[in-house]
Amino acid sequence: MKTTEQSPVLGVDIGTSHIVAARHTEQDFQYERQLNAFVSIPYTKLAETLMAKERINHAVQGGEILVFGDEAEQFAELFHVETRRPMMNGILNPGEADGMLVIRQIITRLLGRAKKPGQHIYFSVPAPAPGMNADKFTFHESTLRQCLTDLGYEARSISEGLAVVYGELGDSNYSGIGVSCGGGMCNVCLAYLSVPVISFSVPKGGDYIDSNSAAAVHDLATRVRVEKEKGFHFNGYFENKTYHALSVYYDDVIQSLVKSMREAFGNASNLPKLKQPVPLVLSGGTAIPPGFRERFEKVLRASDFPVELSEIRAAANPLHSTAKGTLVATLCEA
């Protein structure tokens, strides 16, 4: 397989919090991401002209200007409003009529149109959560595939947890457990020699932490998220009330994730008889705060976990793991 400048190999992680594009250029992986969010402001010709001049990502929709991507957070802070989210709980947000328009705009800016007809690309999708309506996931996957098809790509999906396995567990022959702790949910996949054995999601993630913490301290979730990303870490006790609230809901997510993993693997009739322990890798933006891996491992080791693990480690770059996996999947078929 040869990568050319005219037709780079691509993968894309379409997540609740961020959309991340991955490219393969010669022997290097390159990543570019944008916040999957937007704010709307009243349309004026002057505002549109100035945004174009400043190269701010935006689209005109009716009597509004939709500011999307990374700049959306800045505008939300400026006007003290919540960002609007095209996706919720890992899938398309049915309450946002403009959500898919924004996702198309972001994907187009990150990927561009296909360089040749039918150019292959893999994109990430969440695995269904136990008890959730699978039709919603089918609609989500089909809509995103059509978006990429409209740009000239031949698009195929890969579950987010399996993408983490592809992106992070090459050294173990793509055998092990990939966990993606994202904004909308946490995705888990146990794979053996790249074949997914068990895949599922837990409907709690970074948004759950942010919104509940914001309610506890009477603030906006957008502001709590910004404060979290500036310096939250696990250290036991916090005088900062926002950090204290974040620690409470982080613990809730970790406990829920471990409980679901223990039950899913423990009740699985098709759990493989592994000859040796396998690694578990943690990825996603929610897994970034210092101390997350240690806290997760402590809770997991305290449970009766049915899979023998060789290690529990964090991805080198948690925000890029899923996108890297989609790119590896594309490379395998190029």
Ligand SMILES: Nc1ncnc2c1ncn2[C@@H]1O[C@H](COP(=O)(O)OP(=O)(O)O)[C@@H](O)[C@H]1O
Second form
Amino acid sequence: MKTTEQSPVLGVDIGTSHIVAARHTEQDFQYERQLNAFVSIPYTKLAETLMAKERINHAVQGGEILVFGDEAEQFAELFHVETRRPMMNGILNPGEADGMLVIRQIITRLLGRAKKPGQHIYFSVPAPAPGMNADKFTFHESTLRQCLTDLGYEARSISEGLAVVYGELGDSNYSGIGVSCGGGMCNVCLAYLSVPVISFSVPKGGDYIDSNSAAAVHDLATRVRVEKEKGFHFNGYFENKTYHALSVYYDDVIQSLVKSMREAFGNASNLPKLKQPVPLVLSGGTAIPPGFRERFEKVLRASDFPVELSEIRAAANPLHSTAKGTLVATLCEA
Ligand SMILES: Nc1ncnc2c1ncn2[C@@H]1O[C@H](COP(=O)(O)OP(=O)(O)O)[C@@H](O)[C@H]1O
Ligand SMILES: [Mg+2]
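Instead of the form predicted on its own shown above, give the structure for the form predicted in complex with this ligand, please.
After this comes the whole thing, all chains and molecules, with the earlier chain placed first.
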């Protein structure tokens, strides 16, 4: 992981699974991401020296060495420990004392310090679930903003669903529904001409699918996740029992997501009278398996949906949509 000196970094998606930096170069948008995870191993001077020599991302904290980012996974396997997670269910993990230190390290490695004091940057934040107390989300947002402020940025937050609208719906005048299905949760935003009308989250995502499927087949969530990422797809019939369990919990997530959308949009008093149908775009790692879009569309079309949709499409690069949106948000203000 290298810090970039040549071009300003302008957007960052801080997700439960990954932190993704987006930067604008003369030709295009570029992305760099790291796993939002770490493992701790006992400190010895020798281990620390070797890690520095091998350029392994690490930090020394108390009597421990914290190995963070993508390399955490390798170390977890090597030492037979679980990776630790700075975030859980979309926000800072209250049970992880070293979590913020790790996020700070990953962000610093990905972004570096602001090129000039007060350089603008947008970062993504989740929205609360409908009717949920927002205090935890406020704490999450202000802690991350402080982290970016300490690096010299003037940081502003954008809700993850709105970031997907910014990233994917430019050709429909930033009108439509952005959906991000991540590790910790799913985020949704209906925007009209770039203005968010309704944003909310559903507290189920890839982690929920992994842990429940793992319990059903008596396996470890990490192993189920690896199998899922390697080749899970929706085809209706599974001989492989892990794939069968995954399909059950994938369905659970899709049903919950569509139900929440139907309720949130149906109950909204401020729903704009849209002159024409709007698109819905699906993004995030959980939306990757082949057949996800079709399954989602089938569930959504099974009964009335309060917003008329022109199409339901998958994002071209589901792992970058939110980061792209944070970058577009910053560029729109430049
Ligand atoms: N190829 C894939 N197939 C299925 N699931 C995937 C794939 N790649 C990533 N995922 C899942 O996507 C989730 C992470 O999505 P991401 O958008 O990076 O999340 P977050 O916003 O929480 O950081 C994890 O549950 C991960 O297992
Ligand atoms: Mg995300």
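For the two forms, the rigid core is made up of the largest set of C-alpha atoms that agree within 1.5 Å on superposition. Positions refer to the first chain, counted from 1. A quick note: this is a predicted structure, and the numbers were derived from the prediction, not measured.
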{"query": "Phe79 C-alpha relocation of at least 2 Å between these two forms, rigid core basis", "finding": "yes"}
